[in-house]
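Given as structure tokens, the chain that follows is alone and in the form predicted alone.
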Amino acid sequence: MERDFPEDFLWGAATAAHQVEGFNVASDWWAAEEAGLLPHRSGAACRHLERFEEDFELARRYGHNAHRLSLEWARLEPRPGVFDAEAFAHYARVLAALRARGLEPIVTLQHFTLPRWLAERGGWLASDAIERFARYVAEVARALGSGIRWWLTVNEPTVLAKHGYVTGDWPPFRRGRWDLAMRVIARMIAAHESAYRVLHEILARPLVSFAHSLPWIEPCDPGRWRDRAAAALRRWFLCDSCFWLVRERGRPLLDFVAVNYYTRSIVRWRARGRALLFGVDCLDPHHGDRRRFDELGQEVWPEGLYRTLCRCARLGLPILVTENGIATTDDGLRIEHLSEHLRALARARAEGVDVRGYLYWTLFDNYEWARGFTAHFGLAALDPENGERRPRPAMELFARVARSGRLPRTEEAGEAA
């Protein structure tokens, strides 16, 4: 039968290390988790450190042939301009593992965490912040970059910036300042350019780019020019900022363009506060009384993601799908929602945009960052007691589409569910 997706189109799941590893002891994040700055503490995490050959098998056994993971940079380089071979050596492993098992790896070299070191001095601020990470990557490019095609330099410089310098809920804990929310998305894709160049040199025709995190926005009502502009001011901070800075001599620079897409926001503008730079998010009952949203109050809406595609196409570049996923422990909800945003994704190539993959976020229940463990993505659950790894029905949905490279059919979705 005729396939949705070529037999080269890459399937997997994301990772990143301090959600999965434990004991990242040497990162700004345990740090604030020791210093009961955060409310859960990710301790032995998901032990993915010890147990990365059968979470690999595992992925493997459910038609995977690519794996999205993170360097830790503060395992890699614990003080400042002291290396650690042995997590060097750790993560030839890792990387040796997937090979072994034919998972394509797509290497993220900075997920959130910094060196307590760097954060110390300021982090991303820190006058030679950008100098240090090229010399990071360097290492690692020299080290363990041979026969690795995908690279992703920095994760969701936006998420980030919102998080720690806006809502101030994340490392460092600044709270409403959008003057350096603004400096520290410019110092990391100054930082991703940085690394860009050091990839090129030292490597052959490497991938490079950056995760961005691109939900769709849109306003609560059209028809009204105040929340128009609220919409497409939040759209240019958390989307637009950083496709207009990653540019050289008027073309992106990067080589392939990392889609991270959850949700859609809604926009309704308010005069007062924070809110005045951001608006609000809108729950007007003419958007409708069946709209689905996940334990973190994130909308399912997989228009959005044919959308943002269809957007990002225009850049010109390849486009891989690098984290889409739900925070549910509704096995229906997470068969639609794989469901709907794999018919989207199909949709989208259909129509000429070149997708070359989709990985699904994340392979098991993790350390989920301020939420701790409360919250579920994984397509396999976690057993908090022992560590189990136990699929969920959407795993063998994923691993059908995967083997087949066609979409589920009806009866397929609701055998899973």
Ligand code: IFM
Contents of the next structure:
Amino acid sequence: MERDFPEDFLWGAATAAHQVEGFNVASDWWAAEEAGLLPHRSGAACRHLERFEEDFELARRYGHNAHRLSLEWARLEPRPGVFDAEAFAHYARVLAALRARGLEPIVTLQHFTLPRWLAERGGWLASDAIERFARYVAEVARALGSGIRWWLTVNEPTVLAKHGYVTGDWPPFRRGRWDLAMRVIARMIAAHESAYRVLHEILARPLVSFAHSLPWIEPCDPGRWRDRAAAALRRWFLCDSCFWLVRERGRPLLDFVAVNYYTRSIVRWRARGRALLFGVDCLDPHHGDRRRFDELGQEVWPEGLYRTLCRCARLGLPILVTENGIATTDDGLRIEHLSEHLRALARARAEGVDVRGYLYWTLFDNYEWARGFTAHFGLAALDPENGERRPRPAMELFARVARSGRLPRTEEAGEAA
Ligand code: IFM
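Okay, that one was the form predicted alone. Can I see the form predicted in complex with this ligand too?
Now the complete complex, all chains and molecules, led by this one.
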């Protein structure tokens, strides 16, 4: 029977060091957690630091042929200019464990957390942040880089800027500082560019991008110019600013587009306060078709993945879905979410969009930043008592699609639920 996805399509899950490893003590997040500035502590997280072999085995057993992970800058360079040989040896073992199981590594160099020493100097706004990042990237490329094809320099600059400098619920807890948020985005894109050059200098033909959070954004009432303006402004800030900044002489300094897609935002204009710039979210469950929301209040809207992929295709580069998932303990909803998003993905591919892989967020429930362990994104559930990983039905469905390259039939999706 004909396949919906090619043999070499990448199938896997995405994780990030601070969310799964545990005891990330030299990072800014750990410092903020210990100081009581965050509502939840990561602590031992999922003990992935010790359990990585068993975790990769789980992924392999469930049909994955790729895995996105992040290297923790704070572990690798716990003090400025001092690189930790044991941390490098650890990640060499991690990468070897992936390869031994036929899992293609997709490596993120910085996923939200920063070394504490850099955060104390201003984080991405420190005058030497970009130079420091480039030096760290060069060390990683030389020590660990051979054989790694897929690289993500930084993760979701707009999300970090929004939480750290506008809503102020993440380190460094600044509120309403749109000016700083915009500067952070620009600095992170500059950091991406210097990392891009470093990786291309040191390695043979790496594929380099940054992971971009791309919600689908639309006006609440397309007939009202104010809603349209609020949506356009939000789209520019959250989605397009990064692509605009990363253009060098008209060409984006990217080898592929890394799409993190979760949700749609329906935006309504409001005349006062912070919302003046950004609009407010319309959460009306009766707006348009039946609307479904996850534990974080994010709407499940698979059509948005299709539209986002078509929009990104205009950049003329291959695309990797580097994150897509849902926070829920409802197995039926997770199955629905997964099968509908895979259909959206297959539709985009069938229309010629060059998508090379799909990475589910995430392998097992983990530390969801300021929400701690209260959001359940995992293909497997995490037992809080003993850390056991228990595959959910969606993990079985994922395995079937990954192994066969074929979309689930409607009754198969129903059975899995
Ligand atoms: O957990 C996060 C991840 O770190 C970045 N992208 C969104 C995920 C789910 O909220």
